[in-house]
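For reference, the chain that follows is the form predicted on its own, supplied as structure tokens.
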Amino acid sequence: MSSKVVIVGGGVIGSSIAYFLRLSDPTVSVTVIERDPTYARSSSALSAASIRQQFSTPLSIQMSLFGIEFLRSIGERLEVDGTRPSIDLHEGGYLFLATPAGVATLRENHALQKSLGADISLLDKHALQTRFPWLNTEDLAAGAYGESGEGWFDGYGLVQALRKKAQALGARYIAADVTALQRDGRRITQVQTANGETYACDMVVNAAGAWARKVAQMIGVDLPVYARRRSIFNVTSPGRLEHCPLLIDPSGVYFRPEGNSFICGTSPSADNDPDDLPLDEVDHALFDDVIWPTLANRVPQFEALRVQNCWSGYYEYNVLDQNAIIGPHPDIDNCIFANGFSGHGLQQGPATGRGISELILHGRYTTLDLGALSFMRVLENRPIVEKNVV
């Protein structure tokens, strides 16, 4: 039983780490070390916070499931002294395109999906040009289509919501830069941070997001996981798109409504994807490049774009396979990695809270079993392959 609990980062990940363990147990103590309580730089508030069942493996899609039922109860889950947080969900659904290249993979997936309990539509091209009038069909043989439990919310929101009831559970943030860890043998015994103090700990948990490399070498560990750059651009158009959902392109190229604009980016090409690049600049040649040469011939309406924002976060990009991972490392008993989700955290964070206060709790998982998601298949080479990465 671990009575003091130090948490490496105050995202998504972390506060609802804090969140699940305080509801849990209420005798645990839970301090949360958290390098900028603004969140200006966090993915938690830069990402385009999305949650959706679309993906190629049983996990994912039951950690989604479990997303969409804890936030669509956020208000009564997340209550402080009467307050009832809100953040803005629209389930306005998911939709892939695919080619006829594609269209095996996704059927596929489709009935994975459909047999976990995701409410996904499969849709021929005819079905697709009568749903989406605006969308050219041209090119496409298939979509895959979230009627509900799929769509976009307000990420910052979230991670407010959940910091101030973990807060409210009794759980302590400490706004601090972590400086390093004291190993000792197959144990950590403390944290310390850049102004000096140090806390005390019998189980730490790194769930530093994009700094978390850094964290894990402070033990000896190396963590595949890496800050990869991610540019959003917000755009007006004239035109009029009825029932739009966030489209995922087969290029990957993805867009959503934001009220009356939208939002829209790619990932780079793997060739042009370095690590650490600085969040003050963003990709414009990615933009003029690639995203609206494909937006303009996906939606004849969007010949007209024009950018009105932009700016980049951090993908914690976990470069074995995209999937993030979650439990101890077996060389230290008392360490919990929360990291490498590669752009899916804040629709993950919910069942990753938790599962890791289960496994603090309990030494197991108790609900959904994330094991799949371990450290050893790291060590062991063994990636997880998931086909719906965006």
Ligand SMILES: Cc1cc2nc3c(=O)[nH]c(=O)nc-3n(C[C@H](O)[C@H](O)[C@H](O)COP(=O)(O)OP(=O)(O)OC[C@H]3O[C@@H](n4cnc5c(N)ncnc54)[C@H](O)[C@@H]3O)c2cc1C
Given for the second form:
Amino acid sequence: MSSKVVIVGGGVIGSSIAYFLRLSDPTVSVTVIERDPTYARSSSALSAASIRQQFSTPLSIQMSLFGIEFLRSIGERLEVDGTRPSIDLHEGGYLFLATPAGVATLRENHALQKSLGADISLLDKHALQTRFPWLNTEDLAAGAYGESGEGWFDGYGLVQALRKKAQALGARYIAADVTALQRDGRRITQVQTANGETYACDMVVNAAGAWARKVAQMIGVDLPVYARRRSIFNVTSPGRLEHCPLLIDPSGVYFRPEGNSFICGTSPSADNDPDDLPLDEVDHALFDDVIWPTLANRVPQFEALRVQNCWSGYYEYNVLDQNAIIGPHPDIDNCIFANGFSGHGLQQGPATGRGISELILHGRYTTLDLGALSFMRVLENRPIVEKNVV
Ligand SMILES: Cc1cc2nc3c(=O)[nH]c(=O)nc-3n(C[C@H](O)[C@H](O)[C@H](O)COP(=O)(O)OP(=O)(O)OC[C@H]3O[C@@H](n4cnc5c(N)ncnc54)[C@H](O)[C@@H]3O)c2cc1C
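Next block: the form predicted together with the named molecule, after the form predicted on its own:
Whole complex next, starting from this chain.
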């Protein structure tokens, strides 16, 4: 067991790890070094904050099944001094739509999701029309809908609740920028911050989100995780869409309700997705050329939508396979990576925190085995192919 754990980054991943570590072993010293306690640029605060079980790989489904269990019970789990946090969880479901070309994959994914206990229904075209009369189903063959266990919540609220609970359990948060990790052979000996402080460590966790590649470089590790900007648009539309879920169009464009309005977005094409674009700008052309026309085709009343607000955040994008990299690097004995969640890290935060605390405290996973997400698969170039990347 490690006695001094230093976590670089206090977003959902770092804070979840800190919480589970202190919950499981109050003797372990946990220091989280987070340079921006306002989380203004952190992905956890800028995300679409949604959760689904509609993945195509068993581990992602299982991680999100634990995610929803955790979110449903967040009040009891993260209560501090009699105050129970609320993250406004709406189990409004995801609706993945498929054209005839996509039906076989939709069915295959659905069978896997059901076999693992996810509450997903397969809807034919007629059922889609009946349940969602506002939807243009002309080119569609089927959809997969989360009857429960999928939806959206307050992502910033989740980070704050994890952080406060971790602190209440004894984790220490330091507001500082980590600028160096001293490595001596197979070990990291100390963590250094911009203000000249140093922190001794038995174990270091890289939970630096879209900046994790830079932290890995401090110890000579090439982590294939890059900051890829994604913009979200908050829009209003006249009229209501009854029982509106988080809808994923076959094109990849998504939208979901947000109070009385909607948020929507999509990923840019792979040939127009450079690293490190500025976060104070949004991709208006993507909205005008791709998102709006797609929405107006799928839901005719979106022809008249209006943009109220927009913002950008970074996907911590794992260029190998857009799945998380979780666990140690084979060349370093006391460093664990928890990076590259590529658009689904908020919902995987609880399962990651639990898994990494097990790894640190017991040397192995004792609940859900996250071994498939190891760094070795990156080094051996064994991508995990996820068909439902959003
Ligand atoms: C537009 C958008 C939509 C998304 N939608 C969803 C969704 O619907 N569902 C979902 O599950 N996920 C979604 N995600 C992804 C999700 O937000 C991220 O995967 C998740 O928040 C990653 O958490 P993190 O803790 O690793 O990163 P962050 O929240 O970015 O936290 C990392 C922290 O590390 C700190 N840091 C970095 N370097 C240093 C350093 N050197 N010293 C000190 N501190 C440092 C940063 O300040 C930051 O606060 C979305 C992301 C975006 C951008």
